[in-house]
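What follows is a single chain, given as structure tokens, in the form predicted alone.
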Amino acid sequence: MLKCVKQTFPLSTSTLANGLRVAINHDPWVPGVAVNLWYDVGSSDEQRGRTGFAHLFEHLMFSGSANVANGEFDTIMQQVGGHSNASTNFDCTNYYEVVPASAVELALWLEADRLSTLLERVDQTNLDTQRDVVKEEKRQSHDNVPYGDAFEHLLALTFPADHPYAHLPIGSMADLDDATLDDVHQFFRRYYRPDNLIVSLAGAIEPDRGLELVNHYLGEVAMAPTNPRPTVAALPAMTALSRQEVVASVPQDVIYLTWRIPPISDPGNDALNIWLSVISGSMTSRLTEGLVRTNLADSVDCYDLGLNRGNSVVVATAACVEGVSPEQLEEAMSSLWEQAINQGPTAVELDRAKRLEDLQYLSDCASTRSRAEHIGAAWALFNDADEINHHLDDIHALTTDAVAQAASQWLRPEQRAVLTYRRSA
């Protein structure tokens, strides 16, 4: 039997009077500190219409407050040797920093600075600056690559059209052209609030300092009125399979497989995620060796979406092999996916997937702004902060019983959507 590899990394958590979160990672082996901070807001919560302010926000913390200039923000990290970024997915938004453990004060008040006065700031001007730059990266990243809009596809066949999921993060340029000033200013009013923010850190700093200087520079934000976040009903695993063809200027086909699952803080979800290790995770699984060692696919890869609120997402792709049809590439897939799923995981299977996940978490981890990330996401989406410390035993829990029941549950080929491209003449 495999044996877990131990790693425990010491965590405070708090809670400040105003509703903030705070967790902290003492690591005294590394010279800085990661600060990182999760905003429980992300393009679940945008209303249709209203689509694209979790992203667009994104950009706007980035765009002066009242005591920070447009674009001193990066500035003042590189000037003290950090670096700072930000991302938005569905569920959240999350904004860190990494400085050396003397910069972590100045870190931290950039932060409070934002939080208090970024809309003294997002004036119409400053609105339609930072508009023009998402549009900008929406044509670059989605509009203008192939397979750019593949999964505006694939939410379109897997949710209905009024769900949370069935728009992407970066919004439409429609929505973004309709935004007023007032529609943005209510969203930071409504999601930007102490009681929806959790900071991590994660390095050279005791917890009792940490703690101190979360307060004095973020506790004193005032707690605006809750909105509760509405609950999002889990869907069922798809049972009509639908399907959508595209024929666009593509280097090749490639076709790609979607299924509903439960979400990321659902129990089973790991089981999940082991079996579809199981079945592409490294270059002897079982698709690897029955698609792209026989010469019908150049790849294949499958991964989960790691959605929260309801559901999540499973994404299978692969890319023919010039040759071979996508008709014929979906059908071997198929064939392959039902195997597994009668035929459930090997012993030996479910050790290297177990292996695998091992080096991959202590790997992330190894760094203090994953690991920060990481807690900070594990208290969002699990209200779990030490599950960073739980997670490899939960997975070296699993049984080949378990990850076959799961995938049988959630993963057969007739509960798939089909999104097929194909390169036009």
Given for the second form:
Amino acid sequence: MLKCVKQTFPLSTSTLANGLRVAINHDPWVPGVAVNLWYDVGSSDEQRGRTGFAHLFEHLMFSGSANVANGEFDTIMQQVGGHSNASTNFDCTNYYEVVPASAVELALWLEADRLSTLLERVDQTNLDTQRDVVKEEKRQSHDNVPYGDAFEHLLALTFPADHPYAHLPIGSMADLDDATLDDVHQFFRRYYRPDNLIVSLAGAIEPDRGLELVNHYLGEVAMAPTNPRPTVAALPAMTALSRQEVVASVPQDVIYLTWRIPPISDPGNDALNIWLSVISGSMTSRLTEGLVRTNLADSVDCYDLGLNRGNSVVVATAACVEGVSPEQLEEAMSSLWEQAINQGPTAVELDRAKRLEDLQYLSDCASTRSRAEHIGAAWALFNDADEINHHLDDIHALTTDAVAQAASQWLRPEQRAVLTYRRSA
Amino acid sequence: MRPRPDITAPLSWQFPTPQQSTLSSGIEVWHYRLPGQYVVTARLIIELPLSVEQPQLEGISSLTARCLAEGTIDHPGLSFASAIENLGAQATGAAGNSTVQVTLEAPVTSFGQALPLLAEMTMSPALADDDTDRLKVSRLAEIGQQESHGPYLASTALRQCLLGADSRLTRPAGGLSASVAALSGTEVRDFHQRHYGPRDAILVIAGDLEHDQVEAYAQASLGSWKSATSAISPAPVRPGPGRRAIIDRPGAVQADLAFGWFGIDQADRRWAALQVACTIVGGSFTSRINHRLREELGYTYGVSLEAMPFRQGGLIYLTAATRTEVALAAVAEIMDLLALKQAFTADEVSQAINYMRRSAPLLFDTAESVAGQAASLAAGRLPIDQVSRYLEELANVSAAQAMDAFTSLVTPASASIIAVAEAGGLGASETTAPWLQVPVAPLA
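Next, report the structure of the form predicted in complex with the partner chain; the form predicted alone has already been given.
So here's everything in the complex, that chain up top.
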């Protein structure tokens, strides 16, 4: 019997008096420290007519604060040899710095300054410039690439128009144009507060020292009255098969299928994800064997978007081999999908998927940057910072029956929506 | 608000030094023991330059490498992938400019069982007709995907003009449609037989494993490999004529701009100084061009400037995507900043040096990244302590050296420039795009 790897990451957690949560993973083998800030705000919090705002706001967080000039954040990072960035998702906004251990205090000071005093510096010029930058980002990532609007269509097929997940974090050009400085002030006050933030450190820092530093710099940020996020009602699986076809100048015909599933924090979510791995996660998975090796699809991929408010979404996508129509591919895929649902995974398939999850997860956790992010995400999404230390145990405890049952409840072919891209003549 | 904390200089750091040994087959082993890294990365680097491909069979090296994991003589068809995946491991092959690299990732607990499978796919792959045909079709589809992206079209056009027309490197490693479409299993098997062998090969292994274990695994897996391949050196690359052009991409909502120059390799004495200069001019977030185009003008999401070394010579690329209507203004801004009318200041230079020297330890904190860097040293035939040497050299680069290195290689007049955009929207004329009227000037 092959041994499994058991890696334990030491973890200390604490909640400061102002509500800020702190997690520290000490790693004696690395020279640097990753500082990760997870704010519980994302595009799903945006109001109608203000899509794209959470992401635009993220850009403004680099435009200076009371004691840091516009652009100085990045200059300081460069001077210390650190790297930093940020991303805005449906459910969260994430900032990180990876710095030499000698500069962790400076990184925390920078974060404290912008969390305390951003509004003292942000002005119309910053807003206008970053609005233009974000619009270029949208053009570069979505509007100027084939299939760049796929997710916009997929979300519209999967959620009602007024649902928080019905639009993408990048938003619309018109809404970006409408964003005002007043929106910036309101958004900051509503969401950028210590009790809406998790700070995770991973790397060359002792837990006591890490906690002392976070408390020293971020512990003094004023508390704000509690203002919890509204709950988003869970939607059932889709029942009426909705379809959309896009005819565009794309290099290949491609099909995208989606399913509404329970949120990522639902206890059944692991079973659904391992089922996706059984059918598409590797060279031996069912769809790779049944579609790619039979020359119907050029590629196939299935994944969970990892959403957490009411629902998440599974996306399955496959590109047609030249001469195969989207209809043929969808029919073949649906047939294999149904067969896999009806049969459930075999013990061998499940074991293989678990081992590949070991590899993927341990690879993800190998760097301090992604490890700090994992810890913050697990605390925010599952209310369990220590999930990093039992995730693989949870995966290995899954049985073929549990996996088959979850898939047959949530991923039946008739519960899908379909988006087809067809090459224009 | 607390006062801004001072920082102390970070502890000195060196890229890890591997334990080295040589297998009976002649393969050199570089072992990086990295405590706490429970996923082991192994990379076998085989000397095999793309220039050995016959012109009508271009793409064959890449196709052969991609087919390695599709089955072996002992594990035909999917039984090979099953054997690897049952160990919780993954293996792939890929062809680069001068080497083929076969990569294995496996948890420490199964690495000893997985390494023989890396050896098997390298030494005795099946390369069955079904698999070569399927991956050939996949490569043809990939070409279609790549050519539908503006940045790819711009960088490909640049490569074609920056290198001499006789160079294999003017064309993609994976080959173009005409030659790929002509490939067959027979030719792939023949290519493998003639060119895969232990001569000059290097096996990099990084992860939390003891050296004795690594040596035993490597010897058992690859110690007996014999092959009569002959030594091949990559063909030298020469500068091409350069070009300035607008490539029409109907429907594009951005212009993909690419500037390029023929560059240098890492053995050149200007290498460290050039890196400092590139970081200041366009290679970092705070660089002059990114600051101007993104943070002051809002023209772009970002700019990049990079020196890419070959074994001999190299390329220097600057790229940016802007909305169509400001593209020509962006070109003018870039040309203005490339002229270095303001010499590098001591602050700019020290900031760039600090950034590169201090960030290096943070970039190499996983087995995968250490193995990747080691493989790049092996592929470049560079000394094993090259990273540490380079970091030392960086420390001593002066503003004058950075200026000299940059201006000896990069000037506005010597820039090849490609803009991939909806041509009608650019409004190019003699006034708005004077650079289009002037041929690329050779460097003095």
